[in-house]
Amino acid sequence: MRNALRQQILVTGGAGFLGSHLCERLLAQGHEVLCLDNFFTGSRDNILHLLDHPRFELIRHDITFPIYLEVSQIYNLACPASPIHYQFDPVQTTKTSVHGAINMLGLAKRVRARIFQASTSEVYGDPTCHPQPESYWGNVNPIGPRACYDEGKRCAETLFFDYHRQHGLEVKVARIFNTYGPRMHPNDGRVVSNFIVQALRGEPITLYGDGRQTRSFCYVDDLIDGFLRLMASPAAFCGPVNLGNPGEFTIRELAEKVLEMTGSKSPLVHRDLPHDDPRQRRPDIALAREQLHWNPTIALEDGLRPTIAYFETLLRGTPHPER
């Protein structure tokens, strides 16, 4: 890893929810940022305010195809991350995780760049231990409708560690738990965006199953801080490391909190639980605390406030689909 204060950093999926926030933080640190995205789920609107920045460059490209650049760091975030989007074209989702990892690792090997992989808590599947430590190998259905994402990310982790062992590449692997905040896609099917959009529109709040399944919600600013700390950590620490907020809530509790904060009168309605949907999900972040001195600090209510404000602004300019 080069020691120069200013680095040339590639962010794949840089126009997405997490990628756009990461690009902002890297620019604020004084780096040159190459934002790469094919705009399948990313949006130019997320990075519109960065396009005129002298140290920001946008590249339209699909990482399932090789690309040749000169960079000192790579953050590989490119992959649809919500069930609606990754199940739309499951073969392409697997290609993005696997071929994309191979192409980015090949680039990192050529230029000797340190490379970060945005993995996921989905590698744990429907967990049989709780909370989930990095040592847990997971409980994943390899042939189910979510497998294109779950197994694609698991294979990407395999590739990262094999490149590290075989080629001495400096790799960093983060397992990301549920994250929320401004710039989430309003139609991505994720629970936080779903509930907020439904509440603001006065539509029924959709609870899958009995609403007692649990999730842990990390605000985007906390997560990006974890990314930066992991990338700056000593080369010997590769991960994988859980990044998420260990505060645990039932889905029903989240729905009630959103209703309270939006002042919505939307009713709660129940639907069948999706196939292979995890019953509980909470990260064990002891390793992140020990190795990165990282601990999320933003409470759910404090993070929901700007997220709701973002969707209020967004929906003002978006006609209701039934109108």
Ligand code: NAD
The other form holds:
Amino acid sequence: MRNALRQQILVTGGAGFLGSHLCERLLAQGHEVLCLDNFFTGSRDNILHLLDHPRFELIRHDITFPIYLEVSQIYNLACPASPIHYQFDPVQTTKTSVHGAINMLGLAKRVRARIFQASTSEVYGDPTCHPQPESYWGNVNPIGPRACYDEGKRCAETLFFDYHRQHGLEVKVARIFNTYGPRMHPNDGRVVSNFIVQALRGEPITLYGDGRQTRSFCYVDDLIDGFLRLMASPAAFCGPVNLGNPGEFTIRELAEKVLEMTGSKSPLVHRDLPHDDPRQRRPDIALAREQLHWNPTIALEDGLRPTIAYFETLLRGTPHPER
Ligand code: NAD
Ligand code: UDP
Ligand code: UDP
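Output block for the form predicted together with nicotinamide-adenine-dinucleotide, input the form predicted alone:
Expanding to the full complex; the earlier chain stays at the top.
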């Protein structure tokens, strides 16, 4: 007999960094999980430990094509997330955000499922307002190399709110700020994975620009807790809501922390700042605190410890217990 509280939940991008953690948490809550992924940046390794689970199912599919499934909730995470990956095939990135959103919203509309969108702090572009509240409309270059991602995600937000207004769909839009943790891709060029891998290999730490630009880093467990709270919030609350850790660090400070924690002797080297690289970023999370009673609790050092341990195991070539 089916448990009345058990939901059938689709997680697109479920074999990725965030998606795999989300699948794990949903299974632990007793739900049935359909993990959908085309393995563009995700990997079977991330979900290997879930494949034999009786409530877990893997579907290899690209969300830019329609798909017909019966589910009660959808988390739409499918999209390459790091600048290297999303700029590799920018047209496909926009298609994934826009056509993918249309297909997932069409599916949600047909089965009357509640649907969550993994949006991003990139919708704020290079912000002229600091920290960034949800009411800030952003400063995005629509024709630059980051636009495929930023504008794709902005258009996806538009679609979510139009399906809500036009079709009465229950939507939940999270604007995710930089998140890190085990199962980050070692070659995706993001700053946390780059610095840890470089430090562990004794290679130079690549500081882009002067390293004075800032980011706020959220540990993955805190973020997933925010996802679950947002999905469970009253139907009237659609967001968008910022999810991120307001602790703000310069990129140089992050490099120094990683060096200290790994005991590495890697030198710091400077490289050119990428085009349109935002100078500062910190979430204003007053709305998440008020509506979701969510507050990230894991300090940078406490989150870096398991992340460094994960990359140590990965670089040694032995499977990590978490995988
Ligand atoms: P990731 O690259 O590890 O995961 C994305 C997953 O989507 C991968 O498994 C990939 O194979 C899959 N995918 C890509 N295109 C697809 C398609 N067309 N059809 C089906 N699957 C597809 O990245 P992540 O960090 O886990 O990010 C997950 C989501 O969260 C993304 O939508 C991203 O934009 C968003 N996000 C992440 C961060 C962060 O700091 N990690 C910040 C802001 C937003
Ligand atoms: N769609 C899908 N699965 C479904 C229902 C719809 O993939 O279960 C896709 C469908 O291909 C369509 C898109 O979602 O292109 C948008 O659906 P909607 O019903 O909103 O629009 P329409 O079908 O009228 O274009
Ligand atoms: N960065 C860096 N060295 C690296 C990778 C990134 O200095 O090896 C910088 C990058 O220029 C940016 C910040 O770190 O200012 C965060 O970059 P990431 O790609 O992780 O995320 P995003 O720019 O999307 O926030």
